[in-house]
Structure formats: C-alpha cells, structure tokens
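The chain below stands alone and is given as structure tokens, in the form predicted in complex with its partner chain.
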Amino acid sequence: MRLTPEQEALAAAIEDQWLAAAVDTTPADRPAAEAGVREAYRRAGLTAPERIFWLGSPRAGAIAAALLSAGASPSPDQAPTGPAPDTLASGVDGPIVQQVRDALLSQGWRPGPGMGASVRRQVRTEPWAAARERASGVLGPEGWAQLGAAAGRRSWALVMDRVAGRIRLRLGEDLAAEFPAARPRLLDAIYGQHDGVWLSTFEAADRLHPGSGLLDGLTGLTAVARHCGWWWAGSRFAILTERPSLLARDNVGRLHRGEGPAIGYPDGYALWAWRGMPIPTDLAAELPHLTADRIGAESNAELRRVMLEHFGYERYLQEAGARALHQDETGTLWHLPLTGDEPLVMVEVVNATPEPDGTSRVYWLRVPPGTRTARAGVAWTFGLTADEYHPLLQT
C-alpha cells in the first residue's frame, strides 16, 4: 500500500490535532476525562473507578498515587512503597506532601484502604499491542510503517523527547529529594496528553479504513488524552491530573524560556529550562541578573553554557573583549579564551534575505574551537569543509 498525497494530507492534520492536545495549557475538562477513564476501563474488562482524584500537576499526582497506595498496607512494616496512614498524619513531610494529602482530604478521601494495584498494564500496554497488531494486519505492515511517518513520528520526537522525557527526568530527581516513595509511582504514570502522538497514528488508520475497528480498544485513552494530563490508574481508584498552565517551547520545539519556567502547573510545579537544558532553580534566579564577569568565573562548563546563552553571546564577546580572528564573504570568525575550557569561537553572519524593514539580520553561532576562517566556521555549520562550501545563491 502506498498513501496518496490526499491520504497522507489527513494523516497530517490528525497529527496536528494531537501535537495541539499535547501542547494544550487549557484547565482539564474534568466530566470528559472522567467519561474517558471509565470506558477505558471498561474497554479493558474492569469495573469503574470508586472514586476519582484530581491533582494540579504530575508532581502532586504521583505523590497521591504514594500516599493512596500506602492506604492500603495496614502497617509500616509492610509498606514498602511509602509510609502507611498513622504516620501520613503525622505531619513531619514537607509543605508539597501536606498540600497533596490535604487537596485528597478535600476531596474525601479517608485513610484506609488504597488504590489498588496499578492496572496500567490493561488500560494501556495491552489495548495498545493489541491496536497495533489489528492496525498491521489491516494495513499490512509496510502501510502501517508508512501511516507511522505520516503521523507520529514527528510528534514523537516533538512530545516524548523534548516535553514528556524531560518532565519524568525532573520529577524523578525532584520525588527523590522531595517524597523518596512516589519515584516508583512514575513507572505507573499514564500520560494523558502525552499519549496523543502515538494516538494519531491510530486516528489515522481508523479513518483511512473506517468499519475496521481499528480505534475501537483505544477510545477511552484517547478522551482522557484529550482533555487532561498524566494520570494514574489503581483496581479501585484513578488519580487524574490537570496540563500545564503554561508551556514555552523554541523554534526547534525544545523547552525554553529566560524570564520563568519553561512549564508551569496550576499548583506551582515548574520546570526552567533554556533550549532544552534544564536550568537549577537557584540559578534561574541569578539569570536576570548576570555580569560578563560572574560568567567568566563559573567554574561549570554546563551552567555557564545556559549563562552565556541567556547573556546573549554577541554581548559576552564584546563586554569580556573577544578578538575577530578571520573576515571574509561568509562572515565574521571570533575569538575568546575562557578559563579552564575551550576557547569560545563563533561565526558572525549576516542574514542573505533582508528583513521588511530594510535592515539584515544578523546572527551568531558557535563553531569548534580550532575553526581558523569564518568560510571554514560556516561551512563546519552544514558539515563540509572550506573548500567544498560554495553556495551558488543564497537567500
């Protein structure tokens, strides 16, 4: 089978649609998550939920899905996975602890028993395998490799590499320090919005061969992925959590943002991140603030990367006194010793196409430290070397 430009047009725009849920920042639409957890359990063969949970982000979820799952051990001793409901109440976790069994008191839940063994398995793992082996079998498994491109190879790379692998990375680090008994409950995390990009691929093979019931395992995951964030799915309970409030990604769709967090939830979790990289708190609070000078006395290599990006290099290069090595037709080639590292070395150029106002734009990337010309730098830039790069027109 091969799509047509028409088939792979409406692959396409599914996958828009469910790149746009993943970015969504919107409240959750509690009533239509819910509707969705219930069918997907019934799709699965389970009874409903008793109760439902609601949380204002996956930090506060997976501590929830800790203190839940405690509920059900009746002692400290048997209670691997976190401490059981007499010492819950005891009061000596810390204030994010407090304020997630406080939202459950809220919501009435009693220490008792818990949540129930983690059925994410049948909710998920087994619809899915089972979707895709319907899928490969109707489209045979070059036209489900093809409808793959079309829709959620993209996203995927966009969603679970650049937004969702880097919000487990954090919380992982943040539930080790902050709650040690909720790092396991990631392993049981179900991703809500997340889960749209292999979702689309999905969407599309229902709608390119419709009557073939080829979304029919899938439909409660995908109203729970339309409408919330990572939730988490016990035998008798769920915990469902809101999207982000705010979400700043770069041109290239990596976590970005100088002036806050990268990601923000409802209940204050925040992530800061610059082009991607993770940003500690304390120095997100020093980067407003910066001077070439504090720049050049940071002793990590990593930090002072984010420093000096955020600093602005074309300002670093001026304020610490770099030196122009090399100017030719391709641009400008700079030069600045740091202490303890590699030299910093950039390409100056200027944009071919003018900008409505008349004026070029002007841009500066970084290049290997032993670039001697600025024609070597730029070609290093597309991967060829000085003498092979000669570009005919550029624009």
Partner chain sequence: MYRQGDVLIVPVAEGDVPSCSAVPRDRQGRMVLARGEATGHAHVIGGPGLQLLADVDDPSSMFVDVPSYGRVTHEEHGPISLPAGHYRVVRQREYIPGSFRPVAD
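Structure of the form predicted alone, please, following the form predicted in complex with its partner chain?
A single chain, with no partners or molecules, comes next.
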C-alpha cells in the first residue's frame, strides 16, 4: 500500500508526541512505568519481576545492575561477570557506588540472590522483531518503508544521535573509571523514553490499521517509554531510572550549555557539552572565566575550539594580538596563528546600513585559513570567488 498525505501527517503527529516524550524532564510516573514493566514481562511470557528498584540516573542504574547481577549470568549463555556477592555490602568502592548501594538498601534490597539473567532479548528484541514482521506484512514493504520515514525521519538524529548516543558514550567512559564491573551492563540497558524513536512507527501502524494487533507485544514497552528513563530487566528484578531533570540543547538539537551541565539527573549525574561535544567538568567550570592566555595555552585543538566559541572569536582576535592581513572596501582580514591547529582567519565587516542610533554594526566572518583578501573571504561566505562577488546592493 501507499500512504495518503493524511496518513503521513498522522504518522508525523505521532512522531511529534514521541519526540516530546524523549526530551521530557519531568519526574517519572512510577506506578505507570512499573505497570508497563509487568505488562512487558507478561507479553513476553515471563513471570513479573519480584522487585522493581528505582535509581536516579542511568549511571546509577548500570551500577545497580552490576551490584544486583552478582552470582547471575548477564545472559543465559554468558558466565557471571558481576562483583562477588560478599563484596556487595562492603562499602569499599567509591562514593558513587556507595550511593547506589545505599539507595538499593533503602528500598529493601539485601545481599543475596541476584537480579537474574538479563531478559532484554525477550522483552524488547523479540517483540520488536515480531511486530516488525506483522506490520510489514499488513502494510507491504513499500508502505512500511514509507511509514517508517513519515513517523521516524527526524527522531533518530534528534534523539539517538544527539542525546541518547552522547549519554551512552559518556556513561561508558565514566563507568570504566568509577566502577568497571558496571560498564558491560550498558549492553543490557533498555532505553525507556528514548525508545520512542522506533515505537512511534509501530504506534502509527497500529493507528492506521486498528484491530490488526500491530502494537501487540509492545504495549508494555510503550508504557515504560512514556513514563521513565532507561531501565534494566532481569529474570527476578527490574531496575528503572528517572528521566533527566534538565536538558539543554541548541537550535539543531545538540546538547549545549555553557553555564552548567547540558543534561542533569535527579541524583546529581550530569553531562557537560558544547554544541554536542561532551566536555570535561573542569573545563565547564572554566568557561565563564576564560582568558586569551588560557585559550592560547590549551593544547587540545577540540577543547580550544569550544573555548573560542564560548569566549568569542572576535574578542579573542582582539585580545590575542591578531594581525591585519588585508583591507579593502568589503572589510578587514585578520589572521592569528594557533599552536597545533589551523590559523584563525576572520573578516571584519561593517554593516552598510546604520542602526537607528546612527551606529554601524560590526560582523565577524570566519573564513578558510588560506584566505588572502577580505573580498575573497566575504565572497566565500556566499559560495563565490572574489572575481564573482559583485553585490548590487549592500544592506
């Protein structure tokens, strides 16, 4: 089948709802999420988890999964990888692990049998595969592909690439440093609110073909995704986590904030990022107090770019002693060498139309490092060569 414009619009509207869920920063609806977990287990033919534990972030969730996995295999065909049971209550680890241990103890956990093997495959992977086969059969390959584009064309880049993927990358690094036994637990994570990137297509299929059971098997996952963050499913216990309490992005959806973390969780876990690039916490603390000398002393070119964007290229050129390389009727070309990186080259241009107060606004245009004239630099910003650049009217 081929979707009508009205059906495509419906699919896009459903994607909008899931995009909103993916960036939701309100507290989890715990009763609704727990009901969803039990539904997911029931749909998978599993006994509901004996206990459901709540943690404040995916970092805490992964650590809890490692602690509770002691004595249990992460999957039926893998050997146990968790810490030994007699170390679980020892308190010999760092403060983050102790914080998670205390949270588990406060919820009634006692060292003993673990959470059981991961059932991620049964509650997520297999239901997804079965639902996809049903939907493809009902809509046909062309209709399924068209629906996938209509209900998910924006989600993957906005959610998985720019948010969830960044969280996962940072989590891997942090867990490797803080509690290496927890890092493999990321393989068992179910992405909660971020699973909406693919659930949206199945919900759209179900809305277009009510009564076909196209969302059967996914209703539990859908409920969890609407009401909480990442989670872990074991044969005996499940671990659910809160959504972030803060999420800051730029105009294209990248994690971005200069005066604090770009994403933060209720238990204090946070990730700093500038235009999508994760940055160390100590650098984040420096950003409000940067100086030209500090930027010049930074040896990491990527971090120096972050500093320059926060500090302001034009301010850095002025304070670091840039040299005027060329000047003509279009503006002034400035040049400043950067250690270990390409030189900073920018054109200073003056708006031809005065502001209401009589002043003229100045703009700075970063241009390729090989630019030799101001005209060539301005022309480059229009995709033209210097010979091709002949503006008829300047504003």
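Between two forms, the rigid core is the largest collection of C-alphas that superpose within 1.5 Å. Positions refer to the first chain, counted from 1. Note that this is a predicted model, so its numbers are computed, not measured.
A.B. asks: Using the rigid core as the reference frame, would you say residue 22 shifts its C-alpha by 2 Å or more between these two forms?
C.D. replies: No, the C-alpha moves less than 2 Å.
A.B. asks: If the two forms are fitted on the core, does residue 11 show a Cα displacement reaching 2 angstroms between these two forms?
C.D. replies: The answer is no, as the C-alpha of residue 11 shifts between these two forms by less than 2 Å after core alignment.
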